[in-house]
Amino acid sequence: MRQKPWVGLLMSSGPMIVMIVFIGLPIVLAVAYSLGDVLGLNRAIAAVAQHQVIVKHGLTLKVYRDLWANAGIRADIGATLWVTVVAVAVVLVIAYAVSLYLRFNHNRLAKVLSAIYLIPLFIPVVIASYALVTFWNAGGFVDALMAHLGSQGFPGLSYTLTGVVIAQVWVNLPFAILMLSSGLTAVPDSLIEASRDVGSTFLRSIVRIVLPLNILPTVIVLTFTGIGILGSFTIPYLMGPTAPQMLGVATTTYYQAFNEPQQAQALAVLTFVLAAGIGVIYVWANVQANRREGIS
């Protein structure tokens, strides 16, 4: 039977067309609009927007220069990067501690931990955010507990960047522990036992054998958690301060409150560029893993 390559291409073109129309094209239009293009499909949004930068010929970076000149935007960018880096670091430390304990212990505490760490997966982010606001706010549970113990004047961590970090850690821990635990489970016990037989301590065996064999799951946790926190909206909107704001909240503010969609799309493009920078780490890790396995 004669093969018809175009049939397979036609059958697989549906998802590609959907991605191009609903994802690719809006991205191109948003980038062009942030660079001063208000013609074509951008004409409708440009007709109602305020404080636009318009160029008749070519493109311009003036929108981005104006945003960078704004001290508030620079503070928002700094706050976003700070929350992302700190939250990812805390998630990695806690997730590795729990994953290593579950990997090398099978007692009752390990069974309890294996059930408890999954709880945030089944709690909507909105509900968790409101619960954490009540828990950490001045006048909330922690404040009442400290007052009962004789300590007064708990300032509260709600509506602060620290509170945002706490909430992000709570939401992202289950995925991190699942990924790291699966990677640690794949490490053969024979390698660890051989290391112990030649005199290595348990800690040295972890550092020299277990962690290097778990690099790819670690990079997945690092990149996926970082990208998720970088572009998050619900947690910083409900838990964070009014200033500085994370970029997800600042983008919405410019679009809805200020009616400045061009500036909002420029912030969205900036967030995308930062997320793409994190994604490069994931791609690099996969390439290195394929090279080690001899895959071209």
Contents of the next structure:
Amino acid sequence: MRQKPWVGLLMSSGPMIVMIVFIGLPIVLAVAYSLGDVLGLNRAIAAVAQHQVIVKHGLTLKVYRDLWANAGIRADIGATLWVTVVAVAVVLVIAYAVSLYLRFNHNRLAKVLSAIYLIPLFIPVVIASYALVTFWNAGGFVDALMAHLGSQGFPGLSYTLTGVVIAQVWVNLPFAILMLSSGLTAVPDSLIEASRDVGSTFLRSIVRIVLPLNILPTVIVLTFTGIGILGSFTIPYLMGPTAPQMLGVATTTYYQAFNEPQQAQALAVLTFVLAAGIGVIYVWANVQANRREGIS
Amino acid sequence: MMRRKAMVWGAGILIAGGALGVGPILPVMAASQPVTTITLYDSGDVNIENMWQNYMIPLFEKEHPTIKVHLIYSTSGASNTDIYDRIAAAEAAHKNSGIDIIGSSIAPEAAEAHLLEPVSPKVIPNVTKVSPSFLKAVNDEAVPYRGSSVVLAYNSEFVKSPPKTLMGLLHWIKTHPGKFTYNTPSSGGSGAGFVQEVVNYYVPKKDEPIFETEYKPALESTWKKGLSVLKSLTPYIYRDGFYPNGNVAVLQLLANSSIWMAPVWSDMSTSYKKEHLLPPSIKLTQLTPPMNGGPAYVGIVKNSPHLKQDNIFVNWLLTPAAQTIVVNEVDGYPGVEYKYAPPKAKQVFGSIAGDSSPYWDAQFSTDLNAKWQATVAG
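Moving from the form predicted alone to the form predicted in complex with its partner chain:
In what comes next, the whole complex appears, and the chain from above leads the way.
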């Protein structure tokens, strides 16, 4: 078949142009603005913003330095990382437990479970967050349940970072289980049976055979969930405490309530850098997987 | 090969569809029909959205069949910054932003920056019915059409003698731990009103008017005392210092008796009482010095292509018909002076009407939001 390079170019140019105009250019502008450049397309936003750092020539890191000097922002960054790490870890543990159960059991419970775990996928995050706030709040369902069991004074987990973690886990579980169980299904029974034949325990065959073959889905869950939680807004806005805030909420607050778009964009750039850090893990895992399969 | 061909065609159809789809919409709107559509932007809670959509606009359109009003409404002011940027950018380019009339907190801000058309009795005759001081505050570029103020709500079932002064309130908060809160100042005006009240109390009297009319960031050092007083309240606030997001969240806490006292908007809380969303035991009172309040403005954006219709609409908002909607449906203070207002207005609001401190300048307010988040919430 004769190659026509222009066909491919034409086909990819549409999405490419969209990417450049609506994603690439705004990123470049935002980064430039956060570094003190208020000319060109940044002029309109700079005309109404408060507390800007403006440089006539060159660029400056002053916006970032000032943000870092703010103890509240440092607490926000800490809270964001804590929620992300803890929530991802909990998601991974629960998702693996459920997926392994579904992989090796075909009883009625497994059938019910495989239908139930998908439910959060079909409930909008806003609705779910409100429900979880009421459910976990003082005076809510959990509180009432504990009072019935004789334990008074449940403080309520709504409006705490723990509450944010609970909500994040709830929302992110379906995707994680979906991903992991499809990965586990791809592990051939014959391999597991072979390892059991030579006398390895069930746990040992899981750790030595199943998990290593399921690395790529695990990394996908890890990175996609991580990036999603890192940049989340709705859950921490509704479920989280007044302070510290997660970066998504802090960014919006700086932009809307403080009228400081430059600082908001600097926070957005920071979130982007953190997400890119997670992205690197994903790319690395893909490269490894491809290399193993002989595609390079 | 087949698949690739199909994909090329698919992409082509998509691109062509996109190009065609956008095109024809614009000329249709500009077609020479007798009906003119004007675009109104406003923000706030759902009570105001309801006022526009179910009362004001239908009645206006019925009385003026050649004018249609297109409402763009942003709950809790989430789009205020975007819309303001858009208007400012359009004005800088001497173009129209697509928005003819703006309400919300950006209206006075835009008036201050001379982004709005001057209002004079010549084009808006009813403007003579509003208090001249309200017009002066916005360079005669916007019209006050309704008002409200932040008042203190308390549950009379638990609170027999509510505090009358700010000092009395602060003392009450400390002697009743967990029974008071206010929403974060950045998420709603009632919380902002309380924060401003406390901060203002410790500001030198000579500086007070500056916060209302000018913007001098150096003066913000005088906020320190007030902010530290607010910080000292944290352990006595509901759930050891939880500040909910939004005016409504506070009303809900009042309704289920989680808290017994809170700053609330006069109009929202009156409506809530009427609709039984707040129990009858919730009463309203005002402090000395009073918490802030004042008019809500609408203004006509410069370069609007429909000036004639805009003027008709803004003028209509000050007619008895529209002012009755303000008083009856959203329990707002009338925008016109009381002698022109529906007689019911005075008796509904009784002791809380007309007694309020002026709002601060928008830029000072946003700075106060930021300082509160950094010192009180953190």
